Amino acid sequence: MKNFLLASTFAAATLLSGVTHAADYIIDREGVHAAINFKVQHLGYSWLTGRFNNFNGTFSYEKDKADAAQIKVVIQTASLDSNHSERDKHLKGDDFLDVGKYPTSTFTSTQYKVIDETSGTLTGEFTLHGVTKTISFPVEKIGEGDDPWGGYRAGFSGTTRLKLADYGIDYNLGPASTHVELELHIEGVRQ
């Protein structure tokens, strides 16, 4: 589960990557045009996915300047959802993200570094269960324009594998289960 903290991390720091206007953007919650997923193996013989139904974020980039971009996203923790009521309440336990103690999760972008006009990674401060690790990962720009409602987005995404135990999460699911696969898809709307 704190897997799927880290993926909605990761989508918006997939935002930052390419919007070609300096401006600030807020991650589209409302009309739900993003989501941050996540994957594990169970036990090496299947995958767990998942995802994390309540987060928001910013972000701000300008083409000419894309060293100054910057991103924060928080996840709720309590919003993540397995599509299996009783693997949630595990997942949301003490023996995973501990959403009592830990209700969010954050990042914060530090750097971005472009690799060409539609890719670039992305180094920020990712804190999980109470646990703060600098990560980088891989980012890709799908697309910005004008909206049918006037409005302006961009939207990037980016995938990044997570050690549970970094995050002091040790629950013992096999050999096959210690990392988690995060998938982010965000659509920011300009502001």
The other form holds:
Amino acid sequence: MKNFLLASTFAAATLLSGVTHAADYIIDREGVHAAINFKVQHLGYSWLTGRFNNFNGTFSYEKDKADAAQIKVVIQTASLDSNHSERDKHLKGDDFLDVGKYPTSTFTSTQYKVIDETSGTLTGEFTLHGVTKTISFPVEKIGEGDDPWGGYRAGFSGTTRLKLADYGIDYNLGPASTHVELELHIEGVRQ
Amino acid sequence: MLRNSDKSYGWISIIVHWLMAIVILFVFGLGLYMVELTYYDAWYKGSLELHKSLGMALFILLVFRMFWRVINSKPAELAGPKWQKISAGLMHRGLYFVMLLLLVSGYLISTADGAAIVVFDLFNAPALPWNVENQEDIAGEIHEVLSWLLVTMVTVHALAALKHHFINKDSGLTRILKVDTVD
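Got the form predicted on its own; could you also share the form predicted in complex with the partner chain?
To see the whole picture, the full complex is given below, headed by that same chain.
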């Protein structure tokens, strides 16, 4: 049902925006061939990693018209998981993400610049903790093609580095931990 | 002497009562204090470990206390209007109930990802084999609200004891301070 709604919304949005014949994909959340991970330095001695378990997204991409590629991802911030409940509670609380007040974080692309067949630079509006900023980061196309079950898939990876203070998150974790690296690994199923 | 009598509580009840009272007020203050500590405070980790250990110790004391309460008699009811007797009984039951829920909710925060609670480096209190989504957040909200509720109830309970002592001049307070053996 959720997927159907998502698909209908996407179809409607596509019709309204007048984009025709673009290959539209829904990020494979059902089979979980997608992950949004983060990592932050701990005291400057190691990496602390975690992820967001719940997010949805759609993208459109066509090999021959890659410049027209678009993506939108909505992350449910309360699904943060660093495998330690006390830390998760703290990170979801008002010292950090304040998920009660800001339940979602979104990324909507505005431009995709092709570098070559497997790489490009994605620019878009990223909203976190109620603050929206324009960010650009490199994206790698991993591959695309038929899957063994009658569908067609395409997958990408992208990594960006954010300064937490830019998004109004100013809890002092120490000088080595002012930035977070966000990794997006997605596989979309063509609709 | 050790067991409760018709006139007063026995030493076991008295000691457990006051021990829990002191520890509860201490962990309440500790809880308010530790959530304000920043990441680079030396006691950032230690304060939470102490809070959890004392919480688990309170749980053991509470279970023993409820068991002791069931196998013991109670001192005779104090004189007073009927509504007072009923509300005193409700308050005592309410205190047990809120203490239990408060301790369980705290336990559910720390064990939400399946990690055990280390109690004073002596033993581990294991997590339950199941948990619910966002358990640490839900249990955390409940824990905070119940902690304020308990301290409010404790205040009313203490004021009532003082009222019995100074206004009614009965044994409401003294029966939980020392054992009355005079027949």
